[in-house]
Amino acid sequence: MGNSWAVITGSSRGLGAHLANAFWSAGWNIVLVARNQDDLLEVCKNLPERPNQRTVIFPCDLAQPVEVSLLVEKIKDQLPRLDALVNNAAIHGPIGPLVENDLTLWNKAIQVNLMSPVTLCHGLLDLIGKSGGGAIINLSGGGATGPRANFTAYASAKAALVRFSETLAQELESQGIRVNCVAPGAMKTSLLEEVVVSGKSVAGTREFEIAENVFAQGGASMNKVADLVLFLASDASLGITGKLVSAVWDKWQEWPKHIEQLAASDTYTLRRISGRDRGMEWGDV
């Protein structure tokens, strides 16, 4: 993988820093993106020395559209190619009932969780295409596949990100560029800690108890998430595109044996459930 390049957003802490280490250990050159330059430098400092690999850091506030556009230009100027774009950065935005949300913060969540990945995909597709294929991996999250009360901004952005990924996957399939989403599961991160800090009265009993349980028992494995993201970035996943893959529940290691069946199926995608799907024939024409 010595010639392969990956861009990872939100890579200064949590899952993003874990992904940076995983890609580096797998032999990738990596571009790390986050708001704080010192935090990015700390991640780089902790990587094992490998003279044949390169790291590049780009401090960027993904909540600022102008900064994201400048980031695109910097990446295009400095990278010879791009083999994987991992849109990992995320924020919750306002937590609590919509009527009490600050809509400025609501829009900021849409910008970071949805529009920044869209902008990066839009601006970097030509660079990804130079490798003759490549992969885009967008990190989904709680709320993408079902309602999540008190997290309207986050859930709406993540659901939109999944449908964007499915649609883009169809557009790019003929070019050999794969686009998939990863549902990582509830992990012990600073993002989830916000749910605990916000309290049961704001986040809701269900969300608060899930978060508390994760911090008590450890939650989903970041190693499993990293293994899945690396798989989707590698040639081992050729033919797998337009899917939402769970790092916790899906046996994705078996998928390469069933490429044709996967490609012909709407499994692992967002779809409307009709009455017929649940045996309610009275509900549909």
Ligand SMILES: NC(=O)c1ccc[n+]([C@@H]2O[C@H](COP(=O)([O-])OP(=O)(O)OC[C@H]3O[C@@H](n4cnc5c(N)ncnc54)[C@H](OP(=O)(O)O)[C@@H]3O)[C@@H](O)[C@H]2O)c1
Given for the second form:
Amino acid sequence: MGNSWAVITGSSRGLGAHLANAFWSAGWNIVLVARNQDDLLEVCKNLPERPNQRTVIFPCDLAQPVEVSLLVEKIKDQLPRLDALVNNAAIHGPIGPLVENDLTLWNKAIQVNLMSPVTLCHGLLDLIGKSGGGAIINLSGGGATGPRANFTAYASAKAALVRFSETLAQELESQGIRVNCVAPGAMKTSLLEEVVVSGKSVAGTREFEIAENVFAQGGASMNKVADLVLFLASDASLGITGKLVSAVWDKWQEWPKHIEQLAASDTYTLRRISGRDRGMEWGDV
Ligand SMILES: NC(=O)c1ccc[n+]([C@@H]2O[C@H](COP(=O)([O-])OP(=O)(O)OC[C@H]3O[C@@H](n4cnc5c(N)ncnc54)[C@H](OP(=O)(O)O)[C@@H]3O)[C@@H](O)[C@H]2O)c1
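In place of the form predicted alone, output the structure of the form predicted together with the named molecule.
Every chain and every other molecule in the complex is listed next, the one we just looked at coming first.
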């Protein structure tokens, strides 16, 4: 992997910091992005020494469109190539019923969770294509595949990010750029802690109990997520694109043996379920 480069957003803590470590250990050069420069430096400081690899940090507030555009320019100026773009940074936005949400915060969640990945893809496709192909990996989240009450902003942004990824995957297939999404499962991070802190009455009983349970029992394995993201970033996943892959539930290790079948089907994608799919024949013509 000696000369491969990955950009990982939201890599100052939580899953992003874990992914930064995993890419580094797998031999990648890494670009770390988040708001807090000290936290990014701390992540770099704790990486094992590897003299032939490079780290670059770009502090950036992804909630500010101008900063995201500047980030694109800095990446294009300073990187010789880009092999993997991991859009991992995300925020919940307002938690609670829509009617009580501050729409400014709603908008901010759309900007960080959806528009910043869109802007990074838009601005960096040329650089990714320069070395003959590459991978875009977008982190999905609760609400992308089903409703998530009290998290309308987050759920809407994540559902849109998944459909954006499916659509971009089709556009880029002939250029050898794969676009996939990863559902990591509920993990013990500051994002989930927010759900516990917001309380049952705001987040809702179901969400609160899931989060509380994760903090009591440990939650999904970040190592499994990192294995999956590294797989999607590597040539081992050639031919796999436009899919939403669960790090917890999917046997993706088997997928390279079934590339044609996967490509020809709508499995692992967002689709409408009709009455016919549920045995309700009265519902369809
Ligand atoms: N944790 C879960 O249970 C769970 C479940 C499903 C999906 N996910 C997804 O997994 C990904 C990682 O989540 P996580 O739990 O690791 O979150 P986290 O612990 O809250 O970390 C979020 C990261 O994003 C950065 N970030 C937040 N706002 C930013 C902004 N405006 N500009 C730039 N960077 C920003 C944070 O750094 P700064 O604060 O320094 O900016 C931090 O590095 C997210 O996409 C999330 O939706 C998480």
